[in-house]
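Take a look at this single chain, the form predicted alone, given in structure tokens.
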Amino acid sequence: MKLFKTQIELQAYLTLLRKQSQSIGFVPTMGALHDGHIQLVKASIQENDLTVVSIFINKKQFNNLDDYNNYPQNLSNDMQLLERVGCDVLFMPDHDEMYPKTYVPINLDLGQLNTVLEGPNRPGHFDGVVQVVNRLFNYVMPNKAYFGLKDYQQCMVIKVLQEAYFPQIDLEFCDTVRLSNGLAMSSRNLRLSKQGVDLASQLYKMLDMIKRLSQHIESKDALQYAKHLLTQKHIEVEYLTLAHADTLTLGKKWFKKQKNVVLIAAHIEGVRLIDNIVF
């Protein structure tokens, strides 16, 4: 596995490979890698000649400074995992490499994606996502890029960016990888105690229950019941909402089959977790 810390060195290497008509897959991460990330890397390896993974903790997408300062890091473990799975290139820029003094942010109209759910709850978050993914896409210029659907709204934001600036890049949104108890794999899980991990498994259990209840009762009642059960377990629910799977338009009634997405954000042991289910 080759390691690059500057975009000039990275681009010089990738340019040589493009001249050999090699396809490039790309998995952007913030490190603290888990099996969810590794599944994305495996998908890229399977579908491309060369796979690039980036590790960069992007301060611009953190609206909470404590969250940024407490974000888990384990670079040596990350590198071992990537070596073991067969990653070809690791790109690890520092902040000045990603955002030099000459950096000019792009403007991207996200429409209602900035006004629902994560948008108002994490002001500036999606702009930070747009800026960093724009930079990384320009540096790597992959044929395909891979993202996990746990961050459902973020995937939709990246799709808007791709359609506006990078139509030549194919996006692959991959299913959420879960622990045996149903909890979505997340770097933030490392900040939970064993009891916290057990408690956090309730998030997906409630989402799955809502899916089953959708066959029998109205959406408002299903959501209200799930929120009540979570609150009884002393889980702080930030939102638990039904939206259209294609547009993220919030809904008061169930949509057609496979067009429902129920999204949740909750706090357990001071850690903010998100998850979703589509049905």
The other form holds:
Amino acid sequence: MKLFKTQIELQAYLTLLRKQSQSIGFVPTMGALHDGHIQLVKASIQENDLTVVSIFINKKQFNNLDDYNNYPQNLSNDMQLLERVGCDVLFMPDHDEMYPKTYVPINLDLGQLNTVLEGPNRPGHFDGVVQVVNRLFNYVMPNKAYFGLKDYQQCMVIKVLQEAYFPQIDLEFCDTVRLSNGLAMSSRNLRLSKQGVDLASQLYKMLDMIKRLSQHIESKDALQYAKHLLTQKHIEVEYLTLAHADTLTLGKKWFKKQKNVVLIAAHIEGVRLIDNIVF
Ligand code: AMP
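The form predicted together with adenosine monophosphate (AMP) is what I want next, because the block you gave corresponds to the form predicted alone; please supply it.
Starting with the chain above, the whole complex follows.
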């Protein structure tokens, strides 16, 4: 695996390969890699001649400085995992490389996407995501880029960015990889104790319960019941919300089959976790 820290080196290498008509797959990450990330890398390896993974903890997308300062890092393990799976290129820029003084942020109108769920709860988060992915897409110019549906709203934000600026890049959104207890894999899980991990499995259990209850009761009652059960277990629920799976328009009643997405953000042991279920 080749390691590049500057965009000049990276682009010189990728330009050569592009001249040989090699297709490039790209997986942006913030490191502390787990099987959720590796699934994206495997998909890219299968579908492209060459796979680039980036590791960059993007300060701009953290609305909470503590969260940024405590974000897990495990570079030697990340490199081992990437080598083992067969990743071709690891790109690891530092902050100045990503955002030189000359960088002019793009101004992307996310419309109502920025007014629901993660938007108001994490002010500035999606703008940070847009800036970093814009930078990375410009540096890598992949044929295809891979993102995880665990970050459901983020996938929709990336789609808006791609449609506006990068129509030539294909996007693939991959299913959420979970632990055997149902908890969505996340780098932030590393900050949970063993009991925290057990407790956090309740998030997906409740989402799954809501899906089952949707056959029988109104959405308002299903969501309220799940929230009550979580609160009883001392899980602090930031939101537990029904939205339309294609538009993220919030819903008061169930939508048609496969158009419902229920999204949750909750805090356990001071760690903010998100998850979702589509049905
Ligand atoms: P992050 O390092 O958290 O920025 O995540 C990098 C990419 O991995 C994003 O596209 C995430 O949505 C994706 N990802 C993170 N966790 C999972 C998971 N459990 N299953 C699938 N994709 C994931």
